[in-house]
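In the form predicted on its own, a lone chain appears below as structure tokens.
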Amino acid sequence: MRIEALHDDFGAKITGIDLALPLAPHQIESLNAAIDEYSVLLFPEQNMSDEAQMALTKSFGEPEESHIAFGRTGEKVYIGTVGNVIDDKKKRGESDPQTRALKGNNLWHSDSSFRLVPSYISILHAYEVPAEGGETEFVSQRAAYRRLDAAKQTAINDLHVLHDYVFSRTKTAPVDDNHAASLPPVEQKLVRTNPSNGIRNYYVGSHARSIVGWSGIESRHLIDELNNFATKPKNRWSHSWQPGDTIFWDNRCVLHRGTGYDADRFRRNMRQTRVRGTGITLQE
């Protein structure tokens, strides 16, 4: 594998590996440390598939099933389409409810943070993109950390947040009444660490809705103060995608967000899957 760094704070581009071939032990470990120090991985020129991926994921833990199907139905479906495309020739426009639903992901946010056990990694791979838009950007959440001051680091180090998929995600479209009873509040540690090499990260995003113990206008001021910090415009990597691009994220540590792009003119065809995390943060 040759690895080349994509932002001074996080991120690289791997190349001389096959994603949709079995993976080797050494592989697979090399790559986990991979997410440990870079975070973000992007994978150019993948044969992608979705048996491949689900291949994929297994390798790297316990596939995280979609809250949403579980949510409104009870069904447990492991890969899902980030995109508007349903079928060869069909496609949802700008007005259709599912696309709306979509622009939630338009917020800053890491996958998952709304589950008592949150994500490891997503795994996201491109099949068709729009001609414009449709970016993902990335920032990372352990350069944020490091850059506080020593004095803003111990206020925050022993904090909790409650993460709610609901505040977040009514704020751009409603959100089915099964899934919404499905997904309560859950309290995630502010501050996480990475057990395989101790580096610390603060964990918000879009999801967090307030501190424990704080007032409602104590807790939004620093969530907001935190988020803003973490994804300053210099601080951000926009990947423009390409057909065969396969991105790994660490959601213990990385904030993403798409762009946008019109779905009336273009199609979008890119399918997930997640990587559940191996316990809750309060026990980390």
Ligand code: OGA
Contents of the next structure:
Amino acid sequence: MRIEALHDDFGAKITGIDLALPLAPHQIESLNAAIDEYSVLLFPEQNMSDEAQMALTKSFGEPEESHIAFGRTGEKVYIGTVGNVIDDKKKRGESDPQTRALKGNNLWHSDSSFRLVPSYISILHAYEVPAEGGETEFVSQRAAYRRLDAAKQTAINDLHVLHDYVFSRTKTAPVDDNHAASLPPVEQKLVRTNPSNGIRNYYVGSHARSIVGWSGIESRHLIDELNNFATKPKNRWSHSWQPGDTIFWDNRCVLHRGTGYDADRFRRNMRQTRVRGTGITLQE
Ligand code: OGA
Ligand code: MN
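To test you: the structure above is the form predicted on its own. What is the structure of the form predicted together with this ligand?
Following is the full complex, with the preceding chain placed first.
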């Protein structure tokens, strides 16, 4: 396994490993260590399948069910399409409600930060990618926390934040009543600490609604400031997908977003799974 850094703040490209084969315990250990160190891992030229991706996901912990399917129908689904393909011939266009709902992914976010136990990692594999657009961008909230001055770090260290899916996602598309009712706002720590290396990061993104105990105006001022500081263009790493790319990202400490693409002109087929975090953030 070869590891090559991708950006000053975070990210690594990993070659010399076949993620579709069962991983040995020492490989899982090395990859968990790489997640703790680099936050985003790119594995080019993987020969993935849904079965292999599910097995891979289980190597890192408990798969997290889609909150969308579960909220709407009560069904537990562990792998889903990110994109617009239906099958080899059919795709959804720009006006399709599902295409519109997925545009919520174009706001900076951390997957499942609105769940009581948020995600550890997401695993996204590309099968078909648009000829234009469709990049995914990442930033490190660890580097952002490190760049705050000490007084600011101290001022935010013990704050709690409400994360709310309905707050963030109704900006781009309506959220079904059943789904909205299944996701009441949850309280998270604003500053999280990696349990293996002790490195701290702040934890905001578009689902972060308000600071517990603060007014709306003060809350938005701080959350917007932290989001803007973390997502400055020079701190981003943008990935232009190739079919066969698999990316792991650490939702505990990075934000990501899609850049969007024209669903009327292009097909995009990516499959996503997530590994549940180990507990609620308030007990970290
Ligand atoms: C996701 C996501 C962004 C993209 O899969 O969780 O936010 O580029 N994807 O599709
Ligand atoms: Mn996402």
